[in-house]
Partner chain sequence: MDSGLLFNLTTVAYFASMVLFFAYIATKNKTVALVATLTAFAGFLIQTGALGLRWYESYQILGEDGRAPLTNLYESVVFFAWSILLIYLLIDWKYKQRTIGAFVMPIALFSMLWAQMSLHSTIDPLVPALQSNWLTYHVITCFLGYAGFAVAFGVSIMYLLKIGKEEKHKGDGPIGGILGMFPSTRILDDLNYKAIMIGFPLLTLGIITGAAWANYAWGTYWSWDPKETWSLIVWFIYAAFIHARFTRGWVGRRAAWLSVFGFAATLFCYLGVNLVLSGLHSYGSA
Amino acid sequence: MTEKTKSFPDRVWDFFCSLKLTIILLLLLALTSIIGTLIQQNAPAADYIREYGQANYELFVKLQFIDMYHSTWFIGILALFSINLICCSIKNFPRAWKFYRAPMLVPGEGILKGSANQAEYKSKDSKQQVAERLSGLLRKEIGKTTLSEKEGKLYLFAQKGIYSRFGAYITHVSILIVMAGAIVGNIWGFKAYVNIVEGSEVNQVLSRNGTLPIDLGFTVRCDDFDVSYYPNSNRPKDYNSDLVVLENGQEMVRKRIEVNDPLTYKGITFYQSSYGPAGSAFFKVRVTDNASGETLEVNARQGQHVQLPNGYSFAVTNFTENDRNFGPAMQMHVNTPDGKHGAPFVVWQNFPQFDVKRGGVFSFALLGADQPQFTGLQVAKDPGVNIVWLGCFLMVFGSLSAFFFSHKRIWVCLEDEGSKTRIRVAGNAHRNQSGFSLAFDELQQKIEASIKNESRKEG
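Generate the single chain structure for that sequence, in the form predicted alone.
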């Protein structure tokens, strides 16, 4: 006889239900995740060219490696994996559902004789008396007990942990939910950045690759930016921004954000990411005429020439918050009346008397400096995050149910054997057989003790 050839739909169904396909897809997802970790995603083109070269950058673009998680081939792998999970679940779920809806109340001889966990006793009591006692014991040790009668025999059935059979399917559903949440986030969400100068406001942000402006639908203003440094260094200790959310001219939210403490409004989150100088610094300078002793205070902007008496002028050319642990300092020069550029020198805010020793026509003291800063914000919107969290919760619940619990079943068959009652007990579990064997031994001892106690009472 020739083996029956499967139809094309059957072959397609078997392909999508194949465990080999599952393993291959998991390996592909693991491999592509490694690629996505090693190659930075959605960086500017110049970064890839500088690190990998022009030829490799063009290859990465063709292979969609620089935006891998949005690539057609990666989405295709996820889609195929989703179909594989759904088909496997549809194929195997009816069997698990049958255990729940139609449990085997009457075991066959194969279970009673061939089970790895079985025991047999005899009792002088009737079947009904034994059934009543053992029903109470099983209800206490296992759970709800069902009594059945067939062909003059009484059968007791008890089970525990039936829902653990659904753990694998809950895990399958959770994976699909997580992927659905990721898809929702990728389609309707975004990751972007924006730089806001102190005192200014924005209503748009730039996508991560810096090419696409995204409207926020509201305005964000930075009222103040502050940075503190570790003692005697330029290393930032902490930096934060005072942000205000405005909508239709009305203040909606105000918050001082810092690293790991973002602001969230209408599903859009603003993370403190970076900072830097914005434009020229402003200085308050006291100028002393060394000949007459007269002083005046002027405001100077970095790079701007400020007029002094008798045709002189000066300009601040550089500034630092901490010059060699001496504190704030500015570099400047003085121009003579005929426009000759003087040699640059440094004035320290914490040591105003130092410049007097320079011996110039004027001496200078730095009274204060204000360097406008911008705050760099990472901006993210992910409407699928709650869906992903739901999937993660179900995944933990499903995994615990599937791997740490098992479906335990106990059958008791009671039949007449002369003047006595023959008692046969069998049990099995679909997982953790060694653990169930220990539990069955304990149950067996309790059943035996129950039978002996009743015999003593009657005696």
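Pass me the form predicted in complex with its partner chain as well; I've looked at the form predicted alone already.
Just this one chain is shown here; partners and other molecules are left out.
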């Protein structure tokens, strides 16, 4: 049948089945995907207008470049790609299935004579004897061997790696499974975040792409947050949060989470992602009146003035965990009774006698600082994720079996030729021909040895 005589539905079917369409779609996906790596995705409108101008921004919106991986046209290409994948599989799968369901037990003369890999022997033994011996050998070397008889001839058939014929289909199905998993996750899951101040609890989280809070259905409390640094550096080594899950006031789970070690409860997972100061810090400060030598201890809240004797006051304005490797330090100033703002100075926790040398009316020592922190958590629920992993596993399994294994078949035909038995062997593989040729040569030697040895023993 030529192209022109085909009906319209046939041509549509051929179009969706064609490998050319596959190649074009793959390259189209590759090309269009670049756009989203050059234009920042999901940024505020003002960013685009600043960088590209109003007119271009409006064009981007029209072309859905702002969120292109979820745009109608990109999803459209993916959908067409899926249809192509499904059609190709429907068209070609029956042939592979036939190899599995109805293996060619009796080869035609075309295979016995025309195969690239073939050999011929003679034996004095009967067909049955040779068949018995060779099927033992083939079973050992290749795999399951079937004996059949047709028109007075005996045939042996052995095969290996039939599954590699399905590798491509497994790979194709796996891609659809991954997509299905992604869709499930998008519909029934959510991506959210929440900040919890140490010691407090939440039962709602904020969606990452919307404004509506999501009810967790349980309560999460952060008992403690800690961050540790590498020695002599500001590079964080670890940060972790002690999380407790509560339901109806009952403690259900408790875990110290850190980056790369999340907590999962009822399908919702909490990932350590950031941290920061929550509200003002508190400082325990010892004040010494330099004239009288009297001391007092006060608690100061960052940014608030604390009264001192004789109308003076002071305020802590800043704090750091590590000031130039001298350890924790606070910045502060003292106000005179007439309200004059004194010059700021620094007090280090590790050097409590140091401030005496400044020579003011009062000297200060930092006894302790407490900066409440919040822990920043990413929160995700993704019921599709295991479907995605199943797809990924099948993808690796399928592509390996498609690339590195081949379906190898061996046929043996035994027929009487006078008092002798004529033995013909043929084999083929559906890929990696050169590798199969070598293996066939080896098999040939074993077959030859088996025929000769046995004949000698019995003869």
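Numbering follows the first chain given and starts at 1. Model, not experiment: these values are computed from the prediction.
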Between these two forms, rigid part identical for Ile162 and Asn260
no
